[in-house]
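The chain below stands alone and is given in structure tokens; this is the form predicted on its own.
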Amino acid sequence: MVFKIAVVGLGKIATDQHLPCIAKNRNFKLVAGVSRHAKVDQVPCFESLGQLRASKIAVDCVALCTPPAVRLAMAREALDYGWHLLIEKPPTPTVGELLAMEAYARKKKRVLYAAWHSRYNKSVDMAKAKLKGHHVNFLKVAWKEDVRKWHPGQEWIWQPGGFGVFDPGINALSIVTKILPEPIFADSATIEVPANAATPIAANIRFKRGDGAAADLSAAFDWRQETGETWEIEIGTKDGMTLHLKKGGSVLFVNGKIAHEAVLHEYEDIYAKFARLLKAKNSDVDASPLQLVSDCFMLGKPVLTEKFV
């Protein structure tokens, strides 16, 4: 069966990454695009979802790449016309938020992928298999990059719900959430945010293991890096194992010597999963790192520094 599918949101993400995706795979057929503002070369565009409904083109799915603070109100819609849901990551600017769509995902017997795509390689598997059973006393989180770089002009992401650093931020915390073995809490956090922002630009924060037991577990996020790219966790567990992941993930180092390096087909791998999904009729909803992000924002102590130009 080839899917009918529509884009919601043509902004850089859409460009980059799904729509060449949905062009690959040969479960879906790209039939529409939906923005107020962008078009998609050889498909009918559309300013709304209701304009897309009026239109009477046949559509199954709809991947939802708008700014996260818009998209359950849209949701709704979409279900309402009896489309299955592909969200983008963050998948909405509060957890709340998050389970009504998929309470409502639920009533409607639609199918809801709220798609993590850092998650999607094999190092990380790979991580995640070598920590099963173990004890986790340490981690470190270094996502640090340019934001002039990878979200050019995007002034949502200053606004509230926009996230700010979270929202490369929460790439660690997707990868984190799977492959620890137990789940860890956030226990303190500083945020810096702009004098001319509402979302930060920058976040250290603190976490704790569930069960109490000493432990050194941290991240930094920092949007002002402008020298490349520092995407890296470090793992170690109480009976000596390390794990280094680096490059986004990518590539996985297990006591000092590389385990895996892994050819990045990150959203190529999440229409596949999207397209088994819909086969079997069913959802994939983890709130995990979008609970994490929520409560260092509950925990973080705002710290205000200078404008950002």
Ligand code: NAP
The other form holds:
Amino acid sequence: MVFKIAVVGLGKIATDQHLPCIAKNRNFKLVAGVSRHAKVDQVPCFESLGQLRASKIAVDCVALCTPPAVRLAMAREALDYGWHLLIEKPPTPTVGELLAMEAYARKKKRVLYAAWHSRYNKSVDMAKAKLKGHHVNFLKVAWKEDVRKWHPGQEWIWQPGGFGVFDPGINALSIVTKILPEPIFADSATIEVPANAATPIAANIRFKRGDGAAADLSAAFDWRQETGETWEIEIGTKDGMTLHLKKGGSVLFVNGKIAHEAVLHEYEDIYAKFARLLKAKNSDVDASPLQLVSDCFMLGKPVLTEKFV
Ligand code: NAP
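After the form predicted on its own, can we look at the form predicted in complex with this ligand?
So here's everything in the complex, that chain up top.
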């Protein structure tokens, strides 16, 4: 079966990944684009989901690549039209909205796939397998990059629901929540917010284990690093194993020795999985990375920093 798909929110990630991966996947046929300003070649384009619906073009599913703050209303509208959904990360600005979206998809008997792209990586899968059954007592996440390089001109990231530095940071937490054998919890955080923004430019977080056992668990997110990217996760276990995921989780070192270097095909894997979910009529929604981010904001101490210009 070939699923007729429309891509909604024709910005950076739609152009960089969704459209090329749809073109490569024989399970999907792009039938339309939906965006207020941008267009995609070779298919009809509309400014809203309502206009797409009114066109009577047959659609099975849509990929929502808009910013998270506007997703719930768009998701509900698409579900009302009977379309299945793939949504970008972070799925929604709050856990409450994600639960509501999940419930609405269930009510409408449609597939909802909330994708976490950083999880689709063989090195990440290997790390998860290595950690199974071990007691993790050390975690150090460093997720640092230059916001001007990775989010040029994007205003929404600084507005409420835009996540700020937690937009990339949640990628790290999506890996952490996938691979750790037991959940961790936010303990405290310092969240630096520019005086002219609603969302953070940096954050330092302490986590804790659920059983109260001593552990050194932390994450540092920073959008002010202008000298390349640091996307790393170090993990230590009580019995002395060390894991080090580098380059966004694509390279894995175990006990100091390289164990795997993955070729990245995150979005190819996401579309392969979306096809499987559609065929099986199953949804896939994991709120745990969003819950952790939400808890960091709940417990975090906000600190005003200089204006971002
Ligand atoms: P983007 O370049 O700003 O694109 C988002 C598009 O959504 C905009 O171009 C805009 O197109 C549309 N849109 C609809 N309503 C909007 C609103 N109220 N405010 C702003 N834009 C609106 O953003 P992006 O980088 O592609 O990110 C989109 C989502 O993908 C985010 O959740 C992000 O975390 C995720 N993501 C991004 C990357 C990346 O490398 N950038 C990687 C992985 C995941 P129109 O103006 O034409 O409607």
